[in-house]
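First comes one chain, alone, set out as structure tokens in the form predicted alone.
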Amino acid sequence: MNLTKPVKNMSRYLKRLKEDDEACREALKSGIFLLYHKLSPLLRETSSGIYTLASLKTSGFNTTPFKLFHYVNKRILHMHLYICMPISVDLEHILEKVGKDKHFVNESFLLGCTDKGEPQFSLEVGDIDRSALEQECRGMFVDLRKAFFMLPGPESPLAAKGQALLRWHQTNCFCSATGQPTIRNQSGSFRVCHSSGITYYPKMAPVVIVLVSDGSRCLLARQTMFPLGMYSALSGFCDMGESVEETLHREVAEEVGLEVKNIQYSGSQHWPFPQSSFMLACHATVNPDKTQVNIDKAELEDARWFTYEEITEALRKPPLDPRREPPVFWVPPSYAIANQLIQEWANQQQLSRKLHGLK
């Protein structure tokens, strides 16, 4: 039985929650909350061994459904409690048990809505004892990079968005013009300095990520900070005033000494590292006669060309468990847009081989 009131126009509903403080405060009473401890999201392990984002709810969410079930049939109520409570724990009750006022939920930031129209919020609980929270919530706080390997694909962007919004608010508490504190609105969609009148909005830094091909091979590189064995597409931040094309030409020339052509846009993705980046993904080619790589060692640890066979093998065996020894060569997992670029290139190569009668 679905007791959630459907939202006909989700975009307008979210816009209202962002702009109307009272509407957002009301939404907090029936919201779903993702907890972060020093920017690490709270995960739970399911009975099947799969990890998922822990979704907590306030008592206001459960009151109405429980009353309705009570009037219909007390046995149904007891069954509903038995089934749902291990999954959806009362956040306000947990906060009080660990010594925090239940009104602390008002410090949450609006993330979006579920398909059922339930508002979603992120809440930083880094000043509360971590082990006590993990015990009460029946979960564990996991570093976001590691969590990406553990979460189902659709949950990774939500975990990233929650962390990015929390981080932005933590680093924008003061006005850059006056040094005075900035004040958030209820949803967290902006901060205002009442001294200068300046309004600050959460920002993302534009980054170009490009998969370079010479026609039969693709170029991948790795930085020293990458996990052992992982290679990815080239990437770099856009300089002030640059277009995507200008950034792409400059970054490839700087990092590997190649001149690219035939730029093709593929897609975009929010990426929470190092702060909050907006990834613009492209394909590009180089002249097959000019493929000598000249690596900028200040930027990259290594860069080299990979064959179709090497790429397809890496795509077939992604490293799903970060606790195990990684393969000698592997590519970013499916949630990363770099993986999309590599997969698209492999698909194009496969099609080309079929057209030319090759295996």
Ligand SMILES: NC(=O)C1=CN([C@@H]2O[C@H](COP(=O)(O)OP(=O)(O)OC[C@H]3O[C@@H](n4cnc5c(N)ncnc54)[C@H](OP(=O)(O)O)[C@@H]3O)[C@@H](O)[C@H]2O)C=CC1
Given for the second form:
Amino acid sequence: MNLTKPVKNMSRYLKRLKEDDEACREALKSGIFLLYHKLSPLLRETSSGIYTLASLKTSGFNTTPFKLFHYVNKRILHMHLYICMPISVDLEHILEKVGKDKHFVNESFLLGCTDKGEPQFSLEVGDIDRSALEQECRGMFVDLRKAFFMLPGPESPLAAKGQALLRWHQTNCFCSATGQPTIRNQSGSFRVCHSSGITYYPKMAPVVIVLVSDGSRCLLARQTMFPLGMYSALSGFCDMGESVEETLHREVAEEVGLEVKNIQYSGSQHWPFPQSSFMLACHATVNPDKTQVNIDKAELEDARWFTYEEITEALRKPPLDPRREPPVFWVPPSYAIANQLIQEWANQQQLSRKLHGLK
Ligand SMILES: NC(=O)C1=CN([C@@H]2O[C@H](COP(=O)(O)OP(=O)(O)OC[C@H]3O[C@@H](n4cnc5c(N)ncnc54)[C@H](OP(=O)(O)O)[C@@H]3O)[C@@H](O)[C@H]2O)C=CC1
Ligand SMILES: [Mg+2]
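I've shown you the form predicted alone. Could you give me the structure of the form predicted together with this ligand?
To see the whole picture, the full complex is given below, headed by that same chain.
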């Protein structure tokens, strides 16, 4: 099977790679690799100043310098131009240069497939000299939180998934029943303890996030650990056995002492910080006569109702610039599902204001 050709049924193809060690090992030969150094992904700046995830291949196409020949006074000047392409440097060659065996790529974990059917893998290279690698790869390893601000939208979830999978494997090397080592399958879709027979699958912790509205205002809160000035929607981990609705009622009651109704599902997101969470985002309302918040100070530093005007102004603000003072009030950036909830609420308000002839 030529793995670099577009694959008609990508889901089936990925399923096969997940389950069939041999097929996955074969896929590694034409795979695309995202490198992580102590869980920080490798980014590269393109010629247009945009950052992307640096993708490396084990064989085939790479950016050996592209030579331009200029004839000046009958003498040839060679200009070596590095063309910035998403798929660029030969990974095996790089590994060799930094003293790693080429079989090291077998330690990668399967992430998914590109639109062209190229399998994507994440590889932790934390035991290799960071600056030597950055030089060889012409990129830099960036903390994931920072990378989220730098990467174009669709690349952030991939970077997060790569990190989450690596972290899960790093922290699940031993069976919790026997203490014996667990062994991964080739794709990394599970680990098994041969002593107890227990199979461990990568896990996410379900979290409910909810934007509560009283009809004209929405409720946002901040924890002490949030960056200065940032307020977000209320959130909380699901307890064992709880439904989304039960978690939502409990968390809102616990954190701000309010009773919610009209729960509407909005969307979901994998969230890598600080561990892998599975965010389930909802809208909900409270009775406009019962909006008095009673903050649990052990959980939250503050919780306040915000008007439509305050929210639209916060949404208009450019992404946070780490070199400048943070604004007094700002909302999570667009890659966070909290932002989606706030945006949806603002759109809904705008619509109902139009219907009522308000600006
Ligand atoms: N993508 C987005 O838009 C947003 C994502 N989030 C994420 O949602 C998650 C949960 O939000 P948060 O409001 O803090 O949750 P909670 O309100 O449930 O409060 C966190 C509490 O839960 C404990 N805890 C940590 N991990 C787990 C777990 N896996 N299961 C059960 N309890 C746990 C913490 O303990 P301790 O820390 O003391 O160990 C802490 O006491 C966070 O990871 C946060 O990053 C939040 C808002 C926006
Ligand atoms: Mg919370």
